[in-house]
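Just the one chain here, the form predicted alone, laid out as structure tokens.
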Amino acid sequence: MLFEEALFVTVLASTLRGSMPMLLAALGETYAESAGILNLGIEGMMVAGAFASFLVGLQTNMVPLGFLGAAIIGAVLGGIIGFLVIGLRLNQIVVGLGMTVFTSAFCNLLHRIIFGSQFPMLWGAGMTTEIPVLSKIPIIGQPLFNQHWLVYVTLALVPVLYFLLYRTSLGLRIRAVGETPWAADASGVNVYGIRYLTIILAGVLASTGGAFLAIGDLAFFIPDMVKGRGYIAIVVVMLGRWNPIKVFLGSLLFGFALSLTSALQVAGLKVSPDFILTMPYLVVILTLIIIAKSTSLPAALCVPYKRGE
């Protein structure tokens, strides 16, 4: 019976914790993609944000500050996108991508120009928060109230973000403006204004979403750790069909796929590494091909939009 406690609460740590980079991701490119912007630069995000919270955690030794500066990157690369695709309507599938190859190839390349084939580790970075009394309930306790605090604070922007997007007049525009960005104009709404606030906070959450994966969850960086986490974001968004509690849970699918290779080890199961890293990636194609006849895009996604047009 140990044993497969042992087993259940590994999973379910893992699970938990494997989710919260996608989740912070797939939140933030909930609200983009509900104002009509695709992020294909959420990748890049990603990988900015690991890469800054990382080295302004290990130069000021606060690892506080690291998520604070992976923000601020997050904004201004959203910012960045914003300008592209919503002041100058260019192509946002060329601008997204064209942003996750610069943004990785640049980290790369800052990597190996700062530390050159070190990989230093970030101390204090990683520690857990444990709830009293509730850490304290049987097989659930630790692996649930025993996390990240970054893990509690993302828990509980699910309902806030649910509730602003489908019960407040904010959450109307946001819609309003993927849906019919010219009848939502012709009302009053900024339509500009609306476009750059959700691609700045989809950057801001994509790189602190980074961030979690570099000095939450673990304590340092390599160039690949985020290894498609941003396009599974995407993919989860479509899942959960842009509602941030549907989005949560679709999150905990991948999460689970990720926390096998620590159930497999706890296992003891003579699995091949190399099988056990496809299978989030399996999960994302069986994913898109039960749910790519079913899903209904907002009207205006990837659609440039101009006043007069």
The other form holds:
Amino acid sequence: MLFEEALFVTVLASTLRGSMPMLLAALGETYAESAGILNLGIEGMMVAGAFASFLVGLQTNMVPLGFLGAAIIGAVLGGIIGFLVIGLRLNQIVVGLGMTVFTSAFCNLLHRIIFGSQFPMLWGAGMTTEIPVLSKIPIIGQPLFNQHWLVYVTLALVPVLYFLLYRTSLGLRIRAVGETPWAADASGVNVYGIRYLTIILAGVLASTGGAFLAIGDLAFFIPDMVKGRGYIAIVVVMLGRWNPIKVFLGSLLFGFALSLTSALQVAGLKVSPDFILTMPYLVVILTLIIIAKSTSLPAALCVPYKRGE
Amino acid sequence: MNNQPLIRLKAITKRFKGVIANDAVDFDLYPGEVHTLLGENGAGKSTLMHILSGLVQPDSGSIEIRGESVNIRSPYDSLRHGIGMVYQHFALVPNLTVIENIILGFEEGLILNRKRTESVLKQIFKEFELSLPLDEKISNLSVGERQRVEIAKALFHRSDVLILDEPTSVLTPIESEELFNTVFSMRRMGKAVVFITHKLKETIGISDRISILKLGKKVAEMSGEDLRQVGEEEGYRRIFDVMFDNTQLPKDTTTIKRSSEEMPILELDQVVCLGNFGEMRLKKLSLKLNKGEIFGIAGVDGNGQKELAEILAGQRKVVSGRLILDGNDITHEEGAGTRTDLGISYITDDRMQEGCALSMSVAENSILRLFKRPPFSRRKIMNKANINRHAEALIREFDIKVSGPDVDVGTLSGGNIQKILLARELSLHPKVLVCNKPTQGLDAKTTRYVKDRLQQESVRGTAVLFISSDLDELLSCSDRIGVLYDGELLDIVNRCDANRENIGKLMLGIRQ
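Other form of same protein, the form predicted in complex with its partner chain, not the form predicted alone:
Complete assembly follows, chain above in first position.
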């Protein structure tokens, strides 16, 4: 039966877990887009983060260092995109897609060179942390409060990032830069500085999201494991209208769709598993049709800024 | 006046792509004075002030603030020196609220403290008699309100210097008066105001000092007091002598009255139309336009002028009533293309957005209404040679300052863009020409040119509907003036009976 308690618990736990990579990436993307940068390199950053975390974790045999490695790679990739689109004012779409294609292929190549056709496990990865007392609540205790530590951190980030974007001077400046950069400049705001800051943050969060996929949720790396989650994150950001809280809800929706695919497969529905696997993407398209009719993008999204032009 | 200037610019020179914008310009500003920078479009007024506000870096020259030599590398530096600028195109973020825009760049601490900001602002509003809805988004404000936001912002930043870049070009007469009051109260507080304009009338009225720029050079400095003492006409003449090489003050020529018989070409019969939010903008408006006349439409902005223009241009639906052109009912023949083919041309007041495609060439823009017709295209293939020939002819005829037909329109000045629109519409030889504020933001010479062309066009038999918020301009070139008030044509006054007073009263909704 679909609605047995066990199934419910599994779906709840995997919804939360499954939405984390998208949520992390989407939170970073929220900031980048709010400041006027469309980061299409997000998918590549997630792949690079997944691979870097796995490699570093495996080499040092320390899982936390894997996350650190992913964050650093993300910052570097963010900085590179920043230099290309802010410093050199190149086209954001071309740079972003280029970054995704290159890093995905490059990680695949490195993986082959280092591991051949082996897919080793990283022991110790994917461990959950049980929160005392709360995890003992019947039914919802285990799925909600026995999760990987990064799940708690990410959930805590949601309100923090919301507050930062909408209640602080930094957030005000970010939003101003993404909307009317020359007006922000004329008000004394460092447009370039703000944009670099947000794209680097986007890189760190996207790569950390990728790392969660490889060594938080699972314990190994396969080159096509990100499977468009980065692009889904971009959709989530638009659905959530650059509001971290709504972005969180959007991520849950897609996390739910993802977890249903495995649940439905487990439940043994007589539908082609290939069809079930397309569900999250169908959900993307359907929600876009229903909700995103009147999405107004930040006015300066994708527009490079140069003073006096 | 203090002896030490607040700001002294020395020998500022700036070139853009080989064109000299400022040529060794000196400029100083004392506390408690209104110093006007006067000059035609492209004289270098805005560039000079953009240098002071840090948006543009000078090639040479120096800047002293309160006696100290300073480097202004960015708007940030300029703001820190107490210089506030109200930009012509408002440096505001439309999606943010008034209060957010005001504090942007000058927030104290990380977490926004609304209470403290609000109390500071209340104080400022009281002192300078301003009022603004703090939580409204900028995009919902009128142009006049946006300008007040920028002024409030400068005051909030405790600027000692306020630079106003052509502030009145977008304001209604009443709003301009309010602005002047604010300027005067700032002067009383000992702040210095730089006023950039090309309008002579207000210049004499509000300036303590006037610097006149011409082709990047400062050609004269005058005292406002002196000009006021010698009287309006003499004052104008002195300024004109400097600005136009002693050419005569361009007097508005009174064209010979044309044949008195009335030949209606366009008739509006009880026309009703709605605004963008479904509100009624034209209320059973009836009007007959005669061949060869210039019919002026006066009115305070927002009383239905734009809607009137748009229903004629076919860009807005007529809800009820009829439009009759040359005896044919054209009410339902909508669409800009259809109306163009019927012989109604339209010069919009939004020349940058609606009037032309900025990223396309002069040649392409010149045939935007004609490109489907031979000789510009045959079987959907464009003929570039013919298009360029056409554009070159228009460039010559309308004296458009551009190096060739392939130049992007976006790189041209506002005056030249307006000439391109005019050239394009007139080359269609329309029966009716609708123009909405055709001289807005243009310098005196181009304004004159545009008005002369409209006169010529009317002599040729075209009926011109001339919408403007500049009363003097309407009085000088209309045969009849209709006053729009709240979507109704309050009255139609013949040229010989019209004067500032009776039209002005009608504009305020007062019927005689």
